[in-house]
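Only one chain is included here, represented as structure tokens and corresponding to the form predicted alone.
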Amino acid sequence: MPDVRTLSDGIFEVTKGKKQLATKNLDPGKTVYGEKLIPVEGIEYRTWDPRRSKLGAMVLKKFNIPLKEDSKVLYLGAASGTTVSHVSDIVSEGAVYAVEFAPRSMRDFIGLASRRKNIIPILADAGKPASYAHIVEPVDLIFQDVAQPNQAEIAARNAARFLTKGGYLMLSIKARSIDTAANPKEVFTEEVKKLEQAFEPRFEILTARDLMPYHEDHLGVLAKLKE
């Protein structure tokens, strides 16, 4: 019998031969990206690959994950839905507003969203939150994983419109998307400083850690709106 340990609300470590990150499958019997399904005492768990998910990597890097069963989430950079599907599992009674700019990725993503009633797919540019303001309600968490140079500014724009008082921001800062030639550590320092000082609203940085060995030249950040 596999052993299951709770790491955080809705996030588990399942040991079956080896330890694997997992979430409870909201769409039993179905996989999203070829992950394994592990039944344990009538519950089906989906393994969560941290090498294909920045949020999964953040879990293993010991970030506090501020998600609950009824959380409302704005996910910027949904791609084809690998990580969004795990967020959907975690916030089973909540909602995930998932923004993606690329039509091809969105076509793949639509199929996933059609089977999961808590995912609202939005084809839009994350840098233009006004274009989807009529769809998105106030959220408890913004998770951002976008390959654009103005990542801190995009986060601040969306937080100003959608993040509730006391809400959280999690983002994966991609150094090579900001400056291909600069030292990644210098890029990370500058982007974190922007989150703290450059825009309104401003953020208090709670955790900032590189995502190696899962993702090269990426910094994971957990921040909270300043009171």
Contents of the next structure:
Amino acid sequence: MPDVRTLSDGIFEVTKGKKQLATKNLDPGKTVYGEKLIPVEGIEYRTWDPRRSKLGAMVLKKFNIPLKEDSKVLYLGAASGTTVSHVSDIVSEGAVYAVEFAPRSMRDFIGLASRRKNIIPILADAGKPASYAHIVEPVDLIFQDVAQPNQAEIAARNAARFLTKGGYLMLSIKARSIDTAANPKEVFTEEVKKLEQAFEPRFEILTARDLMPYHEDHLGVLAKLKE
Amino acid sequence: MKINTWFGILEIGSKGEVLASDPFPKNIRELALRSLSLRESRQNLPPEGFDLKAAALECKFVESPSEYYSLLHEVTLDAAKIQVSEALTPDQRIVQAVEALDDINETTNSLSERLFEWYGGYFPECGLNGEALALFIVKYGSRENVVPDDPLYLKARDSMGAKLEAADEALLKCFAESVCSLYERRKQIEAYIESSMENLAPNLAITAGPMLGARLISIAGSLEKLAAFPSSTIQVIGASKALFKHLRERAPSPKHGVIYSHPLINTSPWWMRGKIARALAAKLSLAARIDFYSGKRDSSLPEKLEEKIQKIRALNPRPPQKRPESGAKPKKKRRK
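Alongside the form predicted alone that was just displayed, please also present the structure of the form predicted in complex with the partner chain.
Next comes the full complex, this chain leading.
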């Protein structure tokens, strides 16, 4: 019998041979990206590959994940939905507003979104939150994985409009998409400073760690609104 | 103040309380289309932090939060489907065609090589390759079948190649047929790209040539993106490896990317190529912009380009003196 340990609300470590990160499958019997399904005592767990998901890597890097069963999440940069599917598992009674800009990625994502009732797909530019202001309610967490040079600004703009007072921001910063030639460490310092000071609202950084060995030259950041 | 939401138009007070409401009918497709029409509106946005779900419950648009989410889910899904189906614009079809062409080229090359090796054992003297070889094999199969009035008749008769057994012959003929049909498909796709480029981007087609123009659109991702690129980017599109090597290390900057295949560049002497590439890229970016924003044909573009090229040729008749190796100044390393 596989051993299950809870790491955080809705996030588990399932040991079957080796330790694996997993979430409870909200869409039983179906996989999203070729991950494994492990049934334990009538509950189906879906393994979560940290190499394909920055949020997954952040869990293993001991970030505090501010997600509960009924959380509302704004997910910027949904791509084809690998990570969104796990967020959807975690917030089984909540909602994930998943914003993606590329129609090609959205095409793959729609199949996933149609099978999971708590996903609200939005094809829009995350840099223009006004274009989905008529859809998105205030959220408890903004997760951002957009790999844009102005991602700090994008985060601030979305937080201003959609983040509740005690809400959190999580994002991954890809050094190469900010500046291809500069030293990643300098890029990270620069970007964190931008989050703290450059835009309104300002953020207080709670955790900032690189995502090695799961993702190279990526920094994971957990922040909340500065009071 | 009046605000637009996906489920209706609301009149709200200063604290966000709903004063009056005009909810839309609960028709998924209609709500999706309305939601899409609100994307560009800069007016009547809900204020920052406005709770749409609470307002929807307050104005009795829905009975419960679960009804709210289930309706919102259906509406946004439908809206996203509409957007995805609209995303396949004519330039995206050209992008697909260019990529298909690349795949076909790669495949035909490797299959042709295989055919050459394979048939070489039976008729090494034929001197054919590529499409000509495939057609020859489809026509005759074994070299014994070559008719006397074919120019290869004598070579076929005296060949040192092995005898082709019936089973091998049948296999080789079918294989050659497949290769021939790939060559056919290649011509078909090229014709498709040429005619589509004439319609979609006539200026780019005439300045760059339809194939190069299509390739530029394909690498940029769309005509819109290509039109937004500065000409210096267009000049080095397709040379990203060299460009980043230049930016990171002390490598020289690339002078041209895929535009090298333009006859103006690859037939010019080496010392003019960089200058011509710059002039050509400038005109290509103009052409892409005219095509994207107005769509009209501008016949002065090729003339102006020609004029500029003549100037470059007149100013640089002789190759520059190469700097002696020892005198090369040490370059600064860019990376901080």
